[in-house]
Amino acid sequence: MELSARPIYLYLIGYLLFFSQCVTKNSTAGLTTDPVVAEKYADPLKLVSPFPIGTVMSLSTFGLPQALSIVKTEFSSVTCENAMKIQATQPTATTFNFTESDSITNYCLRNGIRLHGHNLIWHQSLPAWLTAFQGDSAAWENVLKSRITTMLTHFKGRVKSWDVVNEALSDDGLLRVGVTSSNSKASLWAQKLGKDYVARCFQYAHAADPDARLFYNDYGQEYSPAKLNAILAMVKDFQKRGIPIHGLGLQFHTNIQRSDTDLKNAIAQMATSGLLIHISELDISMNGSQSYSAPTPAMLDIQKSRMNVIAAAYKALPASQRFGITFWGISDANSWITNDWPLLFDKSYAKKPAYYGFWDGLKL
């Protein structure tokens, strides 16, 4: 009995060891103890990429050692997630508070990280004083110009690029003015200042800091041809009129259901503008029409593939147009998309398959 049981016992041990190694190498967290794999991906993203790779930071990031370590190790560019928006920087019409934004700016300067300004003018996240503002069109124009001038002047020489206007267009390609079936979020700026306020924002920004690179930033280019074409038409109009604009931000808040063709087309079409192209707020959501309690291996593989496609398609652009790719979050633990897994690092700050897909795309 003892002799016949021994081979089975050894077989079971061998099987368990093999299974354990497979789990370690193929964990959904992207962890691996395989020395060959570890050596291949030893270089961080910022060293692999020929263009800046970025993420977002908030004041809370300083209290998250694992997140801060990833910022230092992997990324060469940072965007303030909320700290530079009007709600965070302008408590009244005539006063500014730069405590949070200066903390992030100074951290980036100390660590040799580029800081991209986000954003000067947006129709959302408005402070109560602005939504209640009763001034005439001249007073509104003064608020607009004063805000842009103060921000550019304060950060001049430290922040060298800005999202001047964010999301001015709705999905139908029309300016956000009133509420329509395709545009549930109207813009007070457009309502109070007219359709050409976007152009004046760029003029005010350029006057305040002639050396700053100025971007228009928006989402939906990968699914809305109307918005994509409207942005390109706006650029042509600005160029014809001598309005200073240097770059376009494609947010790319996308999902695993979006096709590779849609993603590649958006990047290629926006590049026809000849401007700098910034994939400015990248994340790839898992949950769509259905909600999942955990990502499946198949979902993680699709996300990995999408990250690979985006990195490779962006790398194919002319080097002179590659401003960089910025992820809208450091890890799934602090993404603005709750109960999902849209980023390169999981909720334990471990690399996911998406990380390796993106890394490989940069190396193609």
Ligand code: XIL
Given for the second form:
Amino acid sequence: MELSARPIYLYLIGYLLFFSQCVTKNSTAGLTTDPVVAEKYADPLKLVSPFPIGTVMSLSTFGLPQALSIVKTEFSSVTCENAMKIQATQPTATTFNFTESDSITNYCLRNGIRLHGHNLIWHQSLPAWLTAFQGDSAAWENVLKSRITTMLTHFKGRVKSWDVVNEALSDDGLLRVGVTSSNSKASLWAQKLGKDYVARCFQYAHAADPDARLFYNDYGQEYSPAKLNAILAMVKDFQKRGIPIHGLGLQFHTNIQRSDTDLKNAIAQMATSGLLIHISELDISMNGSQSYSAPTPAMLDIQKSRMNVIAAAYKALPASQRFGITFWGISDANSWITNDWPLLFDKSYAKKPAYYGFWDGLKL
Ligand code: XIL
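Next up, the form predicted in complex with the named molecule in place of the form predicted alone?
Next comes the full complex, this chain leading.
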């Protein structure tokens, strides 16, 4: 028995080795020509995932058939990359332009895709009229309140969740006001409106649309315990004072050097707030201190494994807290990070190892 079984056994090992090499080769190149791989990963992300999986859209996405087809096939949630920001929606203090944001929102609704609002108040992307604005504190308060009220009123019923305030804290956990050693960018909002403006933004948003889920969105929870703790403390303070807040966005613009432990801790710690958790702008870049002209197979594999860890750690959260995971871009051809490869699809819109890693993490 043993003797006659041996050749079959060896043959099988040989076959498996050969086969696994084919899979590795194909997946490293981002190709899905292997029918077994294609079959295994036939279900798109949105069907495999028990929570929404998102990406960003701009007006330019409509002119990119491959990108648009990925949006429709793979994703169940969309965030406007720039179209809802103050620079895009408010040409003057008192006039609004919703052409771009409406067309993306309505496209999503027609296609059964959730649209998450991003963002109402941010220290960046400010129009020239705002940086030059000369009003007193009451006039600034009026700009803040009317922006939030007009946005929520306009999108009421179509957009049910908002990043109300974006990046209000510095890496040292203090409110971002002026430029400091741990904060290279100042916030005009904090300078003009004082320490408690973040809370007032949430109150104005809630008053304009009591049904909307309101998020505080920021980056760095995976590398700055000071910022992570400051966000949790802010939530506690808001809850004590009856300020409405329902969710926390972890942007997760990260890189392959970041450890699995850092990523997992950030997700688990933020979830101790009990609020909805949104991994809101995920990308994992590869170029760090050293710059490559193309990703190596080893780099693609680390990226794959980081994506896997993030998906699995997020899936381990209570279902009631899983608002979703949103990628900040569709393919490496459309990322805001240039000269890098931070997303799930390569520049030719083929699935990367990162895609398979993320998919496997969702499926675990
Ligand atoms: C970025 C966009 O991707 C760029 O196109 C734009 O030039 C600048 O803003 N954190 C955020 C996002 O909350 O709004 C930013 O988006 C990326 C960092």
